[in-house]
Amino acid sequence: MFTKRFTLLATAAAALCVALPATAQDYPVANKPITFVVPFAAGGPTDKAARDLAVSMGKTLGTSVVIENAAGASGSIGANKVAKANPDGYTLLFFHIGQATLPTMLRNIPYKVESDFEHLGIVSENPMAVLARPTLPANNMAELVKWANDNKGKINIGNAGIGSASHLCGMLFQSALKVDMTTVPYRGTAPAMTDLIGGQIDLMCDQSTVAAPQLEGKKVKGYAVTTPKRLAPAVFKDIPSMQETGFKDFAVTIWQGLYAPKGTPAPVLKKLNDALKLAVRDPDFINKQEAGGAIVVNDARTDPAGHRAFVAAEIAKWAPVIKAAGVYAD
């Protein structure tokens, strides 16, 4: 009888043994979507590179790649719901600067960055466009910066919600131009961007590959870039960067990386974070964010603990500026 029993015992550990190591190997499931987390609406550049990112890393994988846009509480609803998430590697969080800056910006933000994600690589950056109402007089920065002055106490500028990309963009500006401006949240870039058109507000500053199409259609004026060149994309082609215009220490990119739920299966996070790899090296998915003004990253960034380390650098940036400027959302 004994001998029966530890036989029994025996077989079942080993098929266990067996069974843990294979539900990685097996992984993903091909009639299993993976679906990434975009805590944004859909129609954003956050959207359309995850989007981009996610056909050219469902090829690898050999599976379908489906995206979830999870908006509000600026991102941390989405980026809550894949924290909690089963850590089976079929929920990912695709985000971006605002992994970084709502730790600071959010008084009770319902998770940890550091230790409630697995870091998979960052994926890209997207330069920012200092942007204007096609009727505002100013036609180029120097004229931008005189007209500030001398409308202080007048001007509003936009942005898609606090803690946006468009929104820590802008508090730079002001703080650049040392000029207080009134700060107009929207709901998402779209109507932000639709009102700047209109000459609703005067002045916004949001993500290079939301400002190409517009400045290419003449919608809106643009005055610099974010980086310390030029942009490549012939849209770009007579905008100067921030530091052309004697403002030399402004340089903002807003980069986008993927993250799992913390305790996912080692073997598993290797293979997504193989496939993140390939796609930064796609031509395909190069073109399609290059096409924008993104740029995209082929560093130590693009490996988990090059991830991680990068994250922890940029909450220590941005964590003073919030504080300084005193923005805080609930």
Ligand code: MLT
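Since we've got the form predicted on its own here, give me the form predicted in complex with this ligand too.
The text that comes after this line covers the one chain and nothing more.
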């Protein structure tokens, strides 16, 4: 009896010993793609940064990294999908500052940022730019402020959904100007940009990485960037910071990071974090971000603990701003 039970236990223990290390040793299996879920439409700034990171991390991980755009509800649909995904390292979330703003902005958020995700590292910081349709008559911020005051009640401003980064920036802009505008939500700023170029909407905040080619092609007008300093790429050289244009307290920096579902095995997380740390040193990844005025992060926030602490600090930083601006959605 004792011998039989002992044999069964020994067999189970041996199976467990074989199964556990195999998970990490074999990860990632070469022909099994890793998916980055991007919670906004293809062609927007989150999608662009995710695709650049996927190329760089894929080189290190030795397997393809594919993008799935799961847009809607300001990014919370895609984030919730990953929060509930199998924690095997094959389904990850690439998300921006929304990880810190949505818990305050959304009244019914279906996941908990602190406890439903493993933090894998922040990779970039992205300024936003205040943009307008090409036919808008104002040619600088002073003229834009005058135009907005002259056209009260008639102005549309696009964004990637109530609670998105572009919405937050747009609400702060309206509150700085003391002019209310009609918000037009899209599933990402990519479709909103198409309508801005076409003149269906008047204004939008979008990240510099995707604004750059449109400014270069004179498809949209740019009035200011939301970081304290002007941006390095030539296309932004004549675009002042919001602070230079007189809005002293206006500062919004978007940041992008990678997350796995809670419970992903530690050795898998280590492989992913190692690959992320190589990506933020990869000249190809760096050049692609810097060309659009973004800055690649290479500090303690590329560590899971640093990333987690930064998100907690950002939640605390933005909660009173969001409450004061009254930017809520269900």
